[in-house]
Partner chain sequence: MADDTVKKFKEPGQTQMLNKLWELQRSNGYIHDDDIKQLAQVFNLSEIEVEGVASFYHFFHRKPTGKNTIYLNNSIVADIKGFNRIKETLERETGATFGSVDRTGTFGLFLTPCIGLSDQEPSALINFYPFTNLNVIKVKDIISKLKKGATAESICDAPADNIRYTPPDNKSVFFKKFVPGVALAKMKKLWPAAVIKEIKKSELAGRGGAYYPTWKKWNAARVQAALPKFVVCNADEGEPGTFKDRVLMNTQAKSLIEGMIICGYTIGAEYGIIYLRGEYWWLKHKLDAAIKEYRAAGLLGKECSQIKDFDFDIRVQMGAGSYVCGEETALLESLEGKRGEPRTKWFFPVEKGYLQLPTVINNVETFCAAARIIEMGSAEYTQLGIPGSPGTKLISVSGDCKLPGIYEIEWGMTVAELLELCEADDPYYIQVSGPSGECISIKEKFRRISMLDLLARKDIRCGGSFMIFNKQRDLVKVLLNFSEFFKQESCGICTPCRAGNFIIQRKLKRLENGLANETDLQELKSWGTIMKNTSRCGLGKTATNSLIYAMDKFHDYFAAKLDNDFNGLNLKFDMEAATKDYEKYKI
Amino acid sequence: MASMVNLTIDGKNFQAEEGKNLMLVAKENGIFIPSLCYYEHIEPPLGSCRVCTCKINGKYGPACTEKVSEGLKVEVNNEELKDTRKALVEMMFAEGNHICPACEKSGNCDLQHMGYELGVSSTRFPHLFKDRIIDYKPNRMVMEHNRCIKCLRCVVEVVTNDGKKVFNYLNRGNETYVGVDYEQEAKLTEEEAINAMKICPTGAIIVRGANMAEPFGDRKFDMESVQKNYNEKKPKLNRPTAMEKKIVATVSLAGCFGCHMSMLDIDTELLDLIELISFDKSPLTDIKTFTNRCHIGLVEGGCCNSENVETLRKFREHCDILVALGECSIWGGLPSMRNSIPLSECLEEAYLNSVTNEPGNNIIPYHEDLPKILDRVYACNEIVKIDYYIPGCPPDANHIWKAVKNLLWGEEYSILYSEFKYD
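Hey, can I get that sequence as one chain, in the form predicted alone?
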């Protein structure tokens, strides 16, 4: 029988079997330590993602590689550690092209789930927009290197019946990537291939013809828990008197107008809302120019041309609080898919190599009145100061108006997973 030892986690005393993994001990005692690479049955633990970083006996290290011992002192949930984990997840989003609305794994993605758990509404790091090769050569799978976070799960877990590895690390340092052994991959059964797709914490491994998509509400992480107000503590406007209305402005830049459509999805509650606010410059009112200074501005879409930049700067000038609404405004979203390709190639593909109803009229349009296309799609916070972020593609209507009322009048609120979405 294993001997019992005493340890403390966040100042509370616990007993556990000596040598037991710290992740398991924490879980058994109702303490959540986030992780993307940890599996109970993998020994030694992978320790690759570092999302489970804790302060262990005064030193920072991954909880998944720690065995409990007598007198162990662990800090899990201080503010510095929370920010460290959040930064790690933000870097994973920024380093890869994780475009949730276009991903097969959305709703069943562990990285996405960690974003929800840690309240990631935007990333403090610039997106790299790497143009990594998508490997279509495997017999049954597609390897999407833009989504791989190099967690090692597939390298360790996916093997053939004769013990041969299907996935392996190739190259070194920053050039490391997960390669596929095509000969061994062809030996996998359909069930084994699908299991490899499920093992992956992101949408990097996709099995041809295997659909993981499920309706909203039925997906793995949709209703797991409640996401509290994730906004940082910043000054908010005072609650108005009974006669005072707040003025709101909205705009759609390089986006699809889906965020504006989502705003209207509160349906009849909009009638209650207009008792509290009035819209100034907005597509919803068709007011083209600012007629008042606005308490809050909601910006949908990123900046892909000079007109977008000019419009955004005017919004910053005329709004007390500026909110980036939706994935396109926060980091570029779907339009940013062109960021990994030179602008000249995009224009050639769209205008010179495309089919036209006027034969021989394949030209790239240019006129002094046309807005100048930028070298890439820019997030709004790369152009002006953004005060708050509401993620989603589009954000849920309830999420939008709960956040707006919180910013305008300090109303407390919480967000369900079904409302807090990157897709």
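Please show me the structure of the same protein in the form predicted in complex with the partner chain, now that we have looked at it in the form predicted alone.
There are no partners or other molecules in what follows, just the one chain.
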């Protein structure tokens, strides 16, 4: 048996077998270190996602490629490290094109799960909107390159009986993607193919016909955090005695009104709320122009045309606090699916080549009274300063109102793990 060594994690002493992977040691001792590429039985570990970055003997490094040794000093949870790891998860969302409500893996996806655990409500990075294909050529699989985080798991783990790779990286730099060997893929058994899909931490590898649909609440990452202290702050209703009435404005820009529908989802509580707030400009009141300065503005949707930009600017001028509500507002969301395609192609497809066009009516609308369509969908924070983000597609009603009540009256709530979702 290997000898035991002493190490410290965040100042606490632990004992572990010498040479054991630090990631495992932390896990066995109930310490959560985020990870995405780490897969227990792959050795040497992949070390590609960097989401497990800690400080090891004073130096930054991934926990998953560290063997424990005598006297090892590990820092996991200081503010800087937490922020750094969160940034890496954000970077993956910014790099790929992740539309969770449309994804087969949603609810069972490790990337999404890390987003939940680390509280990623928006990415600090601009979304890259790189044009990526969906590869339908493999026999049994569909390769959704928009969702691949290049973790290397499939490249290393999925091999045929005669030891040949089915997946491999192609190109390099930000052009890197995981190519599929069609010939070898065809040799996989159904079970092996499904295993490949399971190994993939995201929804990039999909096996045709394999049903993954599960109701919300039953999926792997829906309800419970893996962290013991996910909600450190318990709700303490320190409701101020006199609650001043507040003015709220809302708008749906390039959105689907789903976020507005979700706002109404708090049922009877809505009656209490209506006593405390009045709506100014909002589709809920049909007030078209601002009549008052507002305490808070809730913006659904991003900007896809010039009018969206002007409206958003008006909101910024008239609201003390501006909140981006839902994925479209936060980074573009569903409408931004067009962002990797040139505008002309989109317009021509919709107005000229569409089969449902009335004959002789093939024209792309343009009039000085019509808003101008932008080259791509812009996130609200590319146009004005956004103060807060409420994620979700749509966001959970409780999440919305807890956040708004906190912002308006300082009431303390904790957002439950099950309320913080991207779909």
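Everything numeric here is computed off the predicted structure, so don't read it as measured data. In this text, rigid core is short for the largest set of C-alphas that superpose within 1.5 Å between two forms. Numbering follows the first chain given and starts at 1.
K.L.:
For Thr356, state whether the C-alpha moves by 2 Å or more between the two forms after rigid core superposition.
P.N.:
The answer is yes, as the C-alpha of Thr356 shifts between the two forms by 2 Å or more after core alignment.
K.L.:
Superpose the two forms on their rigid core, then report whether the C-alpha of Thr8 is displaced by 2 angstroms or more between the two forms.
P.N.:
Comparing the forms between the two forms, which are aligned on their rigid core, Thr8 does not shift its C-alpha by 2 Å or more.
K.L.:
Would you say Ser344 moves between the two forms, meaning its CA shifts by 2 Å or more once the core is fitted?
P.N.:
Moves: no, less than 2 Å.
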